[in-house]
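In the form predicted alone, a lone chain appears below as structure tokens.
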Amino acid sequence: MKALLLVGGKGTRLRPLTDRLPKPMVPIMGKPLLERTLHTLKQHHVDEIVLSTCYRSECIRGYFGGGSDSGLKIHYVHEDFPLGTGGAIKNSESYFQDAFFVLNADILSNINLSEMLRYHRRKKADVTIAVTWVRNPSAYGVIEYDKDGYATSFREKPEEISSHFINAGVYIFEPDVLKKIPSGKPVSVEREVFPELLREGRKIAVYQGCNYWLDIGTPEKYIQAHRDGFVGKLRIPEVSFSRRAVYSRFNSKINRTTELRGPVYLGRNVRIGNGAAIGPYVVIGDNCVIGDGCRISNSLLWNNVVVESGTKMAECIVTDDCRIANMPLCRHRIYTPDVVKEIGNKAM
């Protein structure tokens, strides 16, 4: 079984994280969100990838290689302008000679595509699409349904609500249905390409075998990721809190006066110093340092921070190579290394 990953978003409403780093590359609990994708789709037998990229190509590249690190065969598509979903899709037509998955690569989900795959295939659909019921599905594309589980209609943010079922982002595609997308140019497949199928009288049809959904596109939704795999709502495959509030992974070094407050999640080669209070909600990524009465809390540090001693921190985010220093108090905040500089500059 084959999947394309649609990875060339330039996580425009993520930023700062993004910054430097396309959005599938952002760490959820100490491993890039794309890397946790592959691991799932490889549980579900699928052993070749297609990753469509464009923003910041180059990261997920030099990350993922060819693939046969993590046992997968990984091909990549490049798109020098953006191409919307259906353009993306087209864009890698040639390597999808059978049904194949389609997934968004921002979505953390519990779909289960193994049996996503069997009720596309007792359903002789042309396209699946996978679905998640919201509350409020306003802000979304709403997709109604007969009794029979075939889409009838797709309405992009509806001021009526008539069903709260929205798009997961989550596809399974027969490939003939590619000769419908137009080559070269910017498609939507939520837009055009399923209303067109629809018009047509192919079969869409809907999955509903999903009760987790999140789109990590704000900072506030990243933040609400890693809380939900605290808690257990969203299953962190080699973590489970339940069992163990601190998870620390290789050769991290606690002092012995450190407190540490679960659920609190350690990466490879941490360092905490005397006295330092550690939690509730933390992420400490790789070759992290963490100074002497340091007191940190819901945050989520990323790999190679250093903290200095006496630092206060909660309910923050500190990305890649930052150097949190004379800042007695830091809270609600983004520190990316550019703002620390600038801070730095200001303190001068």
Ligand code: GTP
Second form
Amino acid sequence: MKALLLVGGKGTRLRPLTDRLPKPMVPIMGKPLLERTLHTLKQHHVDEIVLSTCYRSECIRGYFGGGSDSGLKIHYVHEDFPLGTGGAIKNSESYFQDAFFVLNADILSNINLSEMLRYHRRKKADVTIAVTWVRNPSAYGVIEYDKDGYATSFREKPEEISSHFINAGVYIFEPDVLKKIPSGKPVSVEREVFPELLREGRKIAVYQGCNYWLDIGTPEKYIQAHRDGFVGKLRIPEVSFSRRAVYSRFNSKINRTTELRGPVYLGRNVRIGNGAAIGPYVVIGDNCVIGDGCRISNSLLWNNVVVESGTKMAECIVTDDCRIANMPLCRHRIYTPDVVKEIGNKAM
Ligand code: GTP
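Please could you give me the other form, the form predicted in complex with the named molecule, since above is the form predicted alone?
Below is the entire complex, every chain and molecule, led by the chain shown above.
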């Protein structure tokens, strides 16, 4: 089975986290989201992946290469300019001869892909779309469907709520559907391809087997994903807080006078100084150094971050290679190397 992952978006709503990284590469407790998604696909017998890249493609290619480390065969299709979700699918057409999965690469979900494939075959559909229920669908693409489970309408970001089921960004396509998508120009699968297929009388089945779903399109959602991981609402393979409130990879040095208030995730080679208080809901990535007396809660630190002694930090995200210094209380902020430099310049 093959899968196409749409990984080329600019991720503008997730800025500045996406200033240097494409959205699918942001870390979720020690691994890029995309790596976690590939792992899930493999569990559902997908062995060949096509990554449809555009923005910052070199980060993705450099990390995954041909896929041998993950036991998958990975191909890359690059766009010189963004073709949109539908255009990206069309651009990858030559790789697909049988039904295949298409996934937005910015989502976390527990959709059972094997069951979805069985459903797609049972419904003899041209396309199957996974949907998920949300309380407020106004920011999403809403799908209405009939009693037999086939889509009847698509509405993007509706003002009037006619359905609480939204497009979850996970699809199964029969390859002949791709003939209908124009090539070489930007096309939206949600706004153009699906409504056009309906007009032509094609069968679009709606699959409802999803009880956890989150897109990490904004910093708030990115933080929410970690919250859900900490409380077990989202299952993150090999990371568990159920038995130990503190999950630690290896080789960390935590001073005995440090207070760890779980849930806390510690990466590899973390150093924490005297009298620090860490947690709850804190991720500290690989090779981070936390100075004496720091207080850190509800925050996500990526890799190679240095937090100087005495810093108090709450509800922050700190990206790779930042040094947080001389900031007595940091709250509700996103720190990237550029932001830290700007703050440093202003202080001088
Ligand atoms: P925003 O700029 O914040 O809206 O994010 P985005 O650019 O990622 O767009 P969106 O969240 O709608 O994208 C959904 C999925 O499609 C993500 O996995 C994107 O990487 C992917 N995607 C969006 N646009 C393109 C595109 O033009 N080409 C490719 N290959 N993928 C895309």
